[in-house]
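The chain below stands alone, shown as structure tokens; this is the form predicted on its own.
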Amino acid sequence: MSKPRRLDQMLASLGYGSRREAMGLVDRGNVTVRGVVVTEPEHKAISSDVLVRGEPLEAPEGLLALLHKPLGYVCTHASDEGPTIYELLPPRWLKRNPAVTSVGRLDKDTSGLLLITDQGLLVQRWTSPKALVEKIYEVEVDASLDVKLVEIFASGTVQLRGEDKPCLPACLKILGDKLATVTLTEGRYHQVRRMFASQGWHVVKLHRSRFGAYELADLKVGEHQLLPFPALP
């Protein structure tokens, strides 16, 4: 169970406005605690007892969401590189403290599954080199695939340009002349593209369909879905 917190602090941290705006929300009688209107911003309560305008607080224990990233969007808060994934999220999420961020990144020319959270422990848990989280990518390349690539990718000997340590074994499944899926447990910079490039193929289309236990399923491009928050250690 969460610890009791001041209403103004709680609401501000969950993106309901600045501290002053949160105080005003309470002052105007928009907040109830166990069904009773409370107008003192300093009043302490646990998040599960609080309603704002009759609605429960959104993800009070921590936010975790799926986002189906479209092509052309970047995973940064800076807008000088083009449209950002954060433009696709509810404005309230962008006011949360801690701030929301993506778990790892997909480059501008890659679409697919991104996890969004405001909890640094989740980011660390899923992006640590020791985590070995499986990620599945759908790939289209520029030339016919050679079946020998399956063994090469699985060998653990693929060397990326500029790196000393070879990639961990990866599972390549050839689905068509130029189509395949790749399952990785690492998250090196542009890894899928660089692995194919090391063998003479150029990736022309890349899409991530799975991250760990999470899949996009029928989530449409550009849409997000709030997920149950996992237990933290």
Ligand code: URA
The other form holds:
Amino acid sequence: MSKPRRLDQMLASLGYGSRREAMGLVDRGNVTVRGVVVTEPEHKAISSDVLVRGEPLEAPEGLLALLHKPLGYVCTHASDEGPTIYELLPPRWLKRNPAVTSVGRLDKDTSGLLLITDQGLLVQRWTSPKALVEKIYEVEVDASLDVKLVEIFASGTVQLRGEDKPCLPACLKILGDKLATVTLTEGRYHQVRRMFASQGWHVVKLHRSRFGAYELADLKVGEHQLLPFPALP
Ligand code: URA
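Pass me the form predicted in complex with this ligand as well; I've looked at the form predicted on its own already.
Below, the chain from earlier opens the complete complex, with every other chain and molecule after it.
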């Protein structure tokens, strides 16, 4: 259970406005604690007891969400390279402190599943090389695939230009002449494109359909979905 916190601090950290705006929200009688209107911003409460305009607080114990990233969007906060994924999220999420961020990144020309969180610990856990979180990518390449690639990708010997260590074994499944899925447990920069490039293929389409236990299911392009916050061991 969370610790009691001042209402104005709690609301400001969850994106309900600046500290001053959060105070105003409380002053004006928009906030209840265990069903009773509280108008003192300094009143301490636990988040599960608090309602704002009759609604429970949004993800008070930490935010985790899925985003179906469209092509053409970048995963940085400020960018002159085009629209950012943060433009697709509710404005309130962008006012949270700690700030929301993506768990790893997809490049501008890749679509698919991105996890969004305000919990640095989750980012660390799920992007650490030791975590070996499986990511599945759907890939289309420019030329007919050769079955020999399956063995090469699985061998743990694929060497990317400019890197010391070869890639960990990856599972390639050939689905059609130029179509495949690849499962990686690492997250190196542009890894899928560079793995194919190292063998002479050019990736023309790339989409991530899975990250660890999470799948896009029927989430539409550009849409997001709040997820239950996982229990961390
Ligand atoms: N591999 C890539 O090449 N790009 C991504 O966005 C993710 C993995």
